[in-house]
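The chain that follows stands alone, in the form predicted on its own, written as structure tokens.
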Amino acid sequence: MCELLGMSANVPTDIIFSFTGLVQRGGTTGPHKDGWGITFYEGKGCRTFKDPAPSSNSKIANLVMEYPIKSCSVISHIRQANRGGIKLENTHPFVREFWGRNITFAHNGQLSGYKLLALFDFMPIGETDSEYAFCWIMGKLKQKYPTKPKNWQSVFRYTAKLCKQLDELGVFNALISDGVHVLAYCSNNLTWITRKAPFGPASLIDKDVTVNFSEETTDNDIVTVIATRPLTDNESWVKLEPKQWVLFRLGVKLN
């Protein structure tokens, strides 16, 4: 199985410290070594990082890490390969433009049938069920906004039913975002954490790597974290139950 990472802000936040946590599973202290990837949002673009090697020992992590790019959205993915080679174009995440926005999708679990479902205008470049499975999502929406949106989170709300219907394939813990929204579909797995004042320190536990965060932050800032498994031994994550969704703006819980 895969693990996911996302993180939702009001204000342009890098996610250094998560993300460190994050690529020691890939292949340090998790056997998710098959591959990688991150895509941060900046205003109305992206820009996305992949690579097929272990996260652990990755250069392109390490560039990553180093250079703290902020956002409001972030979508992250490290890989245990179950459908598909590793291969670049199948570590995720995946995106695709819909109606002037980047939308970005990550999968946890592994599908079974999917090829049933018709695709149209949206098509797979790699051979995951992952990548199938947005692409059909991507279809869905199409049809069901042959105009543009007025209200995006009524797409997002929309898009939640559709996880559901592919959640009744296999395992289908998710991760959509339009740059603006953070939508979180949990199969089986999944945790968040929002951060806001009073904030405090908070302690890694894949790495030995601590952050005060009252000394990074201001009074008024919120940070929201998904993650598979919670990345801190000391703070109180949010486990979501199975078929369970939850949809962020800019860090504030809609739902």
Given for the second form:
2 protein chains.
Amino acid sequence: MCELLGMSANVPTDIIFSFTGLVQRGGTTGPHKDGWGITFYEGKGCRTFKDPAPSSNSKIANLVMEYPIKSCSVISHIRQANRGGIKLENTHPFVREFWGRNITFAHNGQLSGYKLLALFDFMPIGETDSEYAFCWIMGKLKQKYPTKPKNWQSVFRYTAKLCKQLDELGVFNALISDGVHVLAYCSNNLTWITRKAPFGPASLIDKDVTVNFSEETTDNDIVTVIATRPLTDNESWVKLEPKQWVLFRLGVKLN
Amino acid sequence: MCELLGMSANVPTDIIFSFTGLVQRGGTTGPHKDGWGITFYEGKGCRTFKDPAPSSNSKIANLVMEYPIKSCSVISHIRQANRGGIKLENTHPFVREFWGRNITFAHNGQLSGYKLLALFDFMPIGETDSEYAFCWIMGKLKQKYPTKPKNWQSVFRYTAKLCKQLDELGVFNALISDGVHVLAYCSNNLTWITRKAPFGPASLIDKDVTVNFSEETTDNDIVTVIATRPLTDNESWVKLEPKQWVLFRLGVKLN
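Mind pulling up the form predicted in complex with a further copy of the same chain next to the form predicted on its own we just looked at?
Time for the whole complex; same chain goes first.
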């Protein structure tokens, strides 16, 4: 299995604190040592850092932890391989272009019988069930939206329905973003928290680090973090129910 | 204008020497300070490092210069903006998936009247003429190959024809790769060199660095480097003629 991390914020925010907690689980406090990746949206563009090496021992992960890239939408993943070898092409997140937006996807879980799903227009590059499922979602979106969608919230509501279909094939916890929205679909393990004023201190579970967000933020900031398991031990994380999904737009929950 | 750098090799090779020369032109010895990017293929996967900041002053470029990522195919670009602001989404290289392969593209030049080209299936995310032209190429490939191509060399030969059409609209020097092949299309400025045994020393033009490749390679290695202008001053680079293109497969020139 793997672990997911996502962020949705109304102002460009760095995710160093949460990412520092996550990467410990990639070989130090957790077994997810088969690669890691993180996608940062900046404007309409995004950039992905990924490595098939363990995150707890990765020069590129060190750079990401030391270099504050500010973003309103982030998707990250650390991998414990099940389907597909430890290779760059099997490392999440996966990105495809859809009507002029970068769509980013990361998955935690495992699917069976997924190869019976007919693909349309988007093809996997690696061998994971995850990328196959993502390509299936993208193909269904392309069929549903033959012209550029005007209402992107409805695109994500339809995507959540597709996630529910995939969930029938096994375990499917997923994060999907277009840079403005972040969709979190829960099969069995996904939690989230929204931080806003008054901000307080937060302490990582996986490393002895505490941040006082009141010193890092303004009163208008809204920052939502989504993770497979809570990353801090002194805050209240909301655990999603099986088959539940939440959609965030720039930090704010829409459903 | 911008500068291009590409590599095609028969064994995974690091490009640190050439990249170190290129990034000096991104703000130090050259004016190309409006962003930079580099895509490394590893197996079927690829990863792109990019930054809208000048390469000569980029923490991420420093990482790439210090961390030897070994690859058989590399595409890199430093930007001096003309069409499209200095933003991440306007930073080359651009990547799209086509029949299960990552196709990477970088462009040096400027086009006029390009928006009259009808796009099919692939849409630009940023505002550059370059990404628009790339999406047009990809759409034409999708129309030409409605099923998975068996002969990828013919895909690249057709791509070279499409490049020639784009060249009619202005200046179009371009590098395009699927990880196995690297196509270099010359509008007015593109040079290349193939290094193989017996290897000798090479000295960068833009920085006081010399490498003795005989110490870094084996007798079987074939490494081709393509650049807008020669990167070394003690080797013979081949200058392409206008409208000429060369296709490399794992270091070896095919045409």
